[in-house]
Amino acid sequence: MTPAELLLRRYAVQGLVAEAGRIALDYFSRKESLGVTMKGAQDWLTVADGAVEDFLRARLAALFPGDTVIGEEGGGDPSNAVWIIDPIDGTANFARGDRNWCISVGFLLDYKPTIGIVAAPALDELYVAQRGQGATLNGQKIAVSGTDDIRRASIELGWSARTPPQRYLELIGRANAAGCSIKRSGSGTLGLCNVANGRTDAYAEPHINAWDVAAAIVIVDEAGGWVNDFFAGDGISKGNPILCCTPALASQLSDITGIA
């Protein structure tokens, strides 16, 4: 894929997802039409997540038909060319009225996390960002916050019904007694974009899936973090646990985690 076509797919669809915000939003202004059900416990499901998917995907299909697309909800097949779409990301937040949730959208060409556009529409922030090309957040260039010292490091610890309740509980003990100030937002992929952005210095998950990571994962890379190579083995297809930090805290927190 040349240049210049990868650059018409960060336009292109830096305009979608900014579309898709709008159409997300009106929902969120709405509660009684949000329709919500569960998928599983605290896994949750809402009229929007559906309309704003259907929406990307249907244009996605229009200017790119030789790229493959997988959603959250409507699955889809790999390719070296495929868009990896979260509809809403922090669908819990989204249900109850809180703001902390996004929309994500990945491009990875020959399997390497390549473009990656995420937008939290009710924050009022655009995430952009393509390989070589450096981060922005609403148009400006962002960089991880260079903390060097883990008694000083702000981490997220995202939670996963897939994995024991033990395991995440002994994750925030030894994060804890390393000296880390500890938060959750309810959103994966919000977590790695202030990473980012330098608002927090690290986030991990035991297990996360591909779709709220994606899009994430560039964007945390060319704002000059470290990430463990997520998309090794089945990750996909199937998920695998998540490591981002600012540079200097990957060794320490890799042992604190377990995440190479």
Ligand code: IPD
Second form
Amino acid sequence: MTPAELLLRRYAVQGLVAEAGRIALDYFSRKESLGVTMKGAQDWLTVADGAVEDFLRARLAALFPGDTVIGEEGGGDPSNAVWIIDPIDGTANFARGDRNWCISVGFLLDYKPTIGIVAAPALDELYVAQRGQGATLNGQKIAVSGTDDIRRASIELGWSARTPPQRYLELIGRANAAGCSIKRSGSGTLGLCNVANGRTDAYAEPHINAWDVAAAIVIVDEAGGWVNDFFAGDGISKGNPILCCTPALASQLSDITGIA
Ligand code: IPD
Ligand code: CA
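The form predicted on its own done, now the form predicted together with ligand IPD:
Okay, now the whole complex, with that chain kicking things off.
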């Protein structure tokens, strides 16, 4: 793929994600329209998830017919030019009226995370990154915190019902014993973006899916952060553990979390 073709993808999809954000925000402002159901324990679904994914799939297929698409709601197949979509990340927040949710669209070229676009319309924030070109938040360059002392680090520890309680409690205990301040905000994608912009120093979760992190990995990388090899093995289809952080904390946090 030529640099011009890549740039075209980045600009076109930036517009698409902003448009998808407006669709999602419209649902968010009309709570009665959300049609909330549960896919499983603590696994929320709203009508907006399907509507946003359908919109993105249709527009991506029209713009880039040779690329494949994998989405949280509709699945899909990997290829060497694949879009990975989470129509609403932080659906539990979205369904309850909490503004911490986003739309995430990542592009993997030859299986490498290459473009990442994340819109958090209720927070009025748009993250854009392309491999080798830096990362921005609302057009301004962003960078990780540079924290090098674990005793002043803030770490977000993500959780879903896919993680056994024992493993999660152990993780909290180990991070807390090392001196970290711990939080959980309910959107893995924004958790990674918050490492990229320096609001936190690290994000870890024992299992997360590719659609939650495909875009944000590029954003963290380009903001100068450290990220584990998430796409190793079956990461793209089955998910993997994730750890990302400011580089000075990487080896210590790898030991603490057991994620390398
Ligand atoms: C979930 C959120 C949550 C993370 C989970 C994800 P969803 O995605 O990102 O913060 O901890 O692993 O499954 O269900 O809100 O799209
Ligand atoms: Ca998600």
